[in-house]
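Encoded as structure tokens, the following chain is the form predicted on its own, with no partner shown.
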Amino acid sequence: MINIPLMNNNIIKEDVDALIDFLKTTDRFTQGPKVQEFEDQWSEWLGVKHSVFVNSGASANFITMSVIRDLYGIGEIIVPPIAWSSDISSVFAAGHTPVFVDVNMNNLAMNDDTILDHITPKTKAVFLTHVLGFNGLTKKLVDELQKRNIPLIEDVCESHGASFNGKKCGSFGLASNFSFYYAHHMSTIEGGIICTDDDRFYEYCRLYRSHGMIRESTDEDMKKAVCSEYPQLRPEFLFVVPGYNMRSTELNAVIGINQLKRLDKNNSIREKNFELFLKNLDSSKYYTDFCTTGSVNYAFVILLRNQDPELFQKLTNKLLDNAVEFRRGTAGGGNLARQPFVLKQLTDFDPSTLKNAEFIHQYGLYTGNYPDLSEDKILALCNLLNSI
């Protein structure tokens, strides 16, 4: 028995002391000054100039798919199908249509040359998920984007330090979306964050997070400007666009400052490991043929060479029995253009056209990969899954 759980030790006593001396010493529990701080600190960690901190990396993405609608018009998003339904779910939100492009297999991600194929004068952005760890950008995909004028969103919330020639996955694009679910590379038990460089996308964000509210702006022109076109309106409130209540609190926040401190020496870790279970797999039975430059993977991920149900079958038998914890398809269960949600309003798409990312779906799962795994067990699976 392996026993392997897909995370382990996320929150530790380090981060339960740091809480419980600040509400020993606090009055304040919802969103102020701590959340602000813990924004600070992730700007610099990230390398951007604004970050703002929510409830959660689904609501980070329907804020940020509802600014590009008001920023820029509502049109067609490229998404991929390997990635979380709220990716997919706040495109349709914002009335957006989605446009599905398949991936590589290296790295889970979006084929660069497919999205450029895919752009048309209806692209309002391309929204890329850098799935479980793996960087899934590409210098021609940066550049053309720039070129076109195409905003680029990332989705990091699978992979938090990944990066792009020495620069962090996140801070390429428009704007790029993080979660701090309690399975990812770090945590805040739940919540999310929104990070760029522009400061009328921040703004907005700003407002989406706080009920739409024009109080929540940092821009005081904008407040001027909009509270003069509404006298007849109260400041306090003033509701500019159709927002939510998706803040966090305090208490998040804190436990998102002192996860901060370990993350980029766990993430080192992550890699090893990595790179020690790709090394130990059989590349005959098992894709190993990953990019793993710039990636850091909190999870091992496990794919079929060749189409083989039976050895499939034994391989998720295997699993159960020996108590490694694990999820079937990838991120998200894999192709997300075969769920309900998306058939019944893409009537007319065939998911099966998506071909690497129906071959993920069918062979494809994975495990938990986290700094206090110990190498024996790393080899222990290694050697499990070899012998199947």
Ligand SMILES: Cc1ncc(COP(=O)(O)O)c(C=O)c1O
Contents of the next structure:
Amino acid sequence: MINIPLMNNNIIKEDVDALIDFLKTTDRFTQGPKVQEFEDQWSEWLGVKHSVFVNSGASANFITMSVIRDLYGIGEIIVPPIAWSSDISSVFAAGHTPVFVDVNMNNLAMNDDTILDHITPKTKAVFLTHVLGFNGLTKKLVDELQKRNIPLIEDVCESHGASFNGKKCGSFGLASNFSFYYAHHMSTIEGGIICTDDDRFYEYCRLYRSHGMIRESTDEDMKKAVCSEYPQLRPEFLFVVPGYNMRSTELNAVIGINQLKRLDKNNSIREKNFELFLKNLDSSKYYTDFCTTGSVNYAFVILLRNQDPELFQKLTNKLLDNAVEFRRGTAGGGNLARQPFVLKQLTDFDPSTLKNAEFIHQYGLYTGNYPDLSEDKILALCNLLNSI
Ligand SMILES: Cc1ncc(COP(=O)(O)O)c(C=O)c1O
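Could the form predicted together with the ligand be given as well, to go with the form predicted on its own?
Once more the chain from above appears, this time first in line as the rest of the complex follows.
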């Protein structure tokens, strides 16, 4: 019995101690100075101007797609089939139409040429997910989107610390989203963050996070302009955009501040683990040609080399027998275009046209990769996989 849970020890005693110390000294519990401090530290770590801490990665997705609507209008958003449900539901919720583009096998991200082929005059943004720690960007994509004036939104919820061309993923697009759910590279228990260099985008994110209220803006000119446009409404209760309450708390921010201190160190262990895993995997049975440059994987991606339903069944049985926790289909359970909430809206779309996403859906899964996973366990996992 190998016994590898998906995640282990992501909230440690040090985090709990920091939280207890904070609770003994504060009388402010919801969004306040600690949230601001975490946002400032995160912006510095990522290399962006602004961050907005929210209560989940899905909320970050929702706000981002809403702000795209408010600033650029309703239209088509290019999305991946290998991502998370909220990458698509946020697009629908904001009134846009998702346009699916198939992914590469070597980084599980949308193919750059296919993205560029799908851009139309209706395209409002490309919403790219960096999947399970792999960088999903190419120079061609970044340059072409800039040239064509199409906003790039990066979902980095699964790839904290991944980089492209020496810069962190999440610092290339108009905005980016991260999740701090327990199972990710770092955690605030629940939580998410939106990052941007764009002042206007930032102000809108702040409004959306807090019911759509103008008083949440840090831009005094913006506040004055809106208040004078609606003199009959009270500035404390002037709801400019259709927001919700997606705030987080001081408690979650304290955990985030403490976790950020060890993120880089933990990530370098994850990188070594992933290398060891790939090196010892039988490449005749499993796909091992991943592009690992700049990647920081919190999961071991296991993809069959060839279509083989019998082998896949044996694989899942073996993992279950050995208490190795796994998720089939990789991120988001595989081809999201197959999900009922998508097909109910895109009634003419055939999800089987997304060939690589379909393969990953049928013959892919992932297991956990975290700092306290021992070398012995990684090698035992490889031996188990190779023996099937
Ligand atoms: C790519 C991606 N986007 C968004 C989310 C949503 O994040 P959360 O679980 O914090 O809502 C996830 C969740 O795991 C994810 O993997």
